[in-house]
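There is one chain below, alone, in structure tokens, taken in the form predicted on its own.
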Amino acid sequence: MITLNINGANVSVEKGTTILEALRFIGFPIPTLCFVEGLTPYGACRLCVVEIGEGSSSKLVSSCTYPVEEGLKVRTASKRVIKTRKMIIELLLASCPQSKTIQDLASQYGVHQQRFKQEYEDCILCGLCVRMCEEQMMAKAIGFYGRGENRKIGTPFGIPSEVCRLCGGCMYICPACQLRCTFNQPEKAICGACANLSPPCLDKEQFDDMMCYMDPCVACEIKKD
């Protein structure tokens, strides 16, 4: 067993476990977008980012791909982590503002503006559809091509694939296709119409550098009553 410290609590998990698996096993909430159980971790969206280490040697890592280590110190909601997640959400909104999944994340983390160039590309290159097609449907009908800003997902040579069974698995798992927001002001990246998640204490310091990581926040639920 491996013992590590998560948000000040010592926990033990099996060797080979990723930080994300440890967090979910213990019950710490952590946002994900490109991670789905049953598919190989890819670490594309970085929403599951956590801070490991202490002081000047601390760093941000994607929890879905980072294996636990003996004595590792993990923080899931430090100022640095929350700031990074908000920026990632802004970048996702620049590519796919009509994804309800991403809009809900923006509401949850209090993202009220999007400072990057609006692209309306829809695809956020999370790779879920590619992994679904290869690992669950055993087809490999689609994949990545191109590099950098020209990176895309499609069929080989852009022609209809002979191995595609039109199962719809790629559309089922895609965060851009699952649910679509239908607000009629595309120049505004943030809809806000479904802002049903707005923890009022998210921006208040908790335990020095730690922010509130409860979901839902126990203190907030008590206040409602």
The other form holds:
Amino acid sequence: MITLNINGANVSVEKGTTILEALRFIGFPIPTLCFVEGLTPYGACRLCVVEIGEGSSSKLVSSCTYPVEEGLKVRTASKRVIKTRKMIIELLLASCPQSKTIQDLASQYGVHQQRFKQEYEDCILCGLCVRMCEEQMMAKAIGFYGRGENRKIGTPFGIPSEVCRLCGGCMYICPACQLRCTFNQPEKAICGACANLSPPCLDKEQFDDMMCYMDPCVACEIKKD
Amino acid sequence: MKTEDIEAILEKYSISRGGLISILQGIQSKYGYLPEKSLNIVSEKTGRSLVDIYGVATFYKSFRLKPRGKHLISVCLGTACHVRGGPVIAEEFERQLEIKAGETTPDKEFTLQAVNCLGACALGPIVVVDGHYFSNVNTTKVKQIINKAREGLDKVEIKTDERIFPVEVSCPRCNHTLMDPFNLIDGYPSIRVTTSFGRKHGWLRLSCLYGSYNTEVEYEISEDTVRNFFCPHCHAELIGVTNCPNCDAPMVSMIVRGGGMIQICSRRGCKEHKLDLNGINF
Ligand code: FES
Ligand code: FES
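Next up, can you give the form predicted in complex with the partner chain of this protein, since the form predicted on its own came first?
Full assembly next; the chain just shown is listed first.
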């Protein structure tokens, strides 16, 4: 067991847990975006910042990736943390203003203005879909490519992946898009069902009773009949 | 592209996580870029997912997924060149070649790329074409640079380059001269030998200027093939004792009049040559 100090209170948690897990266990509300139970923590969104250490040696870390240490002093609601978190939300809002998840976060944390240039991206590179695809759906059909400004998520060479079985898990978990539908470009869409009425998963017999997030799905309707 | 070639490259490097970059480098040095199919093969053979490989291939600037043109033009857009007008130069190249930076002309002649600092900031704006630096470039020079690149910058200026001088050679076995005074190359008598490749025999004339690669041949053979060289008088093979340090093909040796040996690589397209004047190595 490891004892750490959270907001002045001493708590003991199992070795190997992260600060976020410890905080949630005790009941401190910490917003997260790129952390979902069942997927490895990735530390992309930085929403879960907390301040550790004391005085001049204190620093901000992402609690979802930081393992607890003996005697660690954690502050979850210091001025610095709140200011930083607001800024992060503001930045996220600037890149994906249309995302409901981010809008909710903004109103919840009192971010009422957004001073940066609107980008209208449809991705915040949180990597949830990549991890979902790899760790839960065992497919590894999508991944990051490019770097820096040009970092994107997609299938290799931008063509439909052979290992993708169209489960829809990536769209289900995405915080930035609520089911990104691109029916007017059916060849690029994941399902394209509405446009061509023959979802490509129909001829992939082996995925018959695999988990799928598509709901409602034309393929299932056709199969039922 | 053949599957076996990729497999040969794969065999050379370890399949562990760290081996991937070496594998991709191997493929790129063979084809000049990373063909889509090759990545599929790598993924199949190493058991790593295609996404990961694609991620690595797109992460590093030095990997290309599209074939590169014959000539590579790099325009510097680093800070120093930027303030000296690099972007204007880049635009001019884009306009003249009718491509965008990072693209290749449809005739596969030129690839244009923008780079950040080539380490010659004081001479900026810098443009590098096939390894040749052009300094203080302005828009009027762009056309010249493109034309020069088309002609080939590797061509040696025979008249002005002082590393070039004529040599007279003879056969190491019969000591007959190999010079052909009736056929001039580069304005000097040429060196005449017989070559054979497979079943074909024919004459080959080399420029006698040390450092010039101009030749004339009876039968054209493709780049990269290794030929045998013979003395046209005694028909002995002109074979050296060593192999080419560059490409491992056997070296061809001839005696230089006045003492010494000259060795050239027997592979077409390989420019390795050595001059050994009485033990003094050039
Ligand atoms: S939840 Fe911790 S960085 Fe995103
Ligand atoms: S900035 Fe162009 S060479 Fe340094």
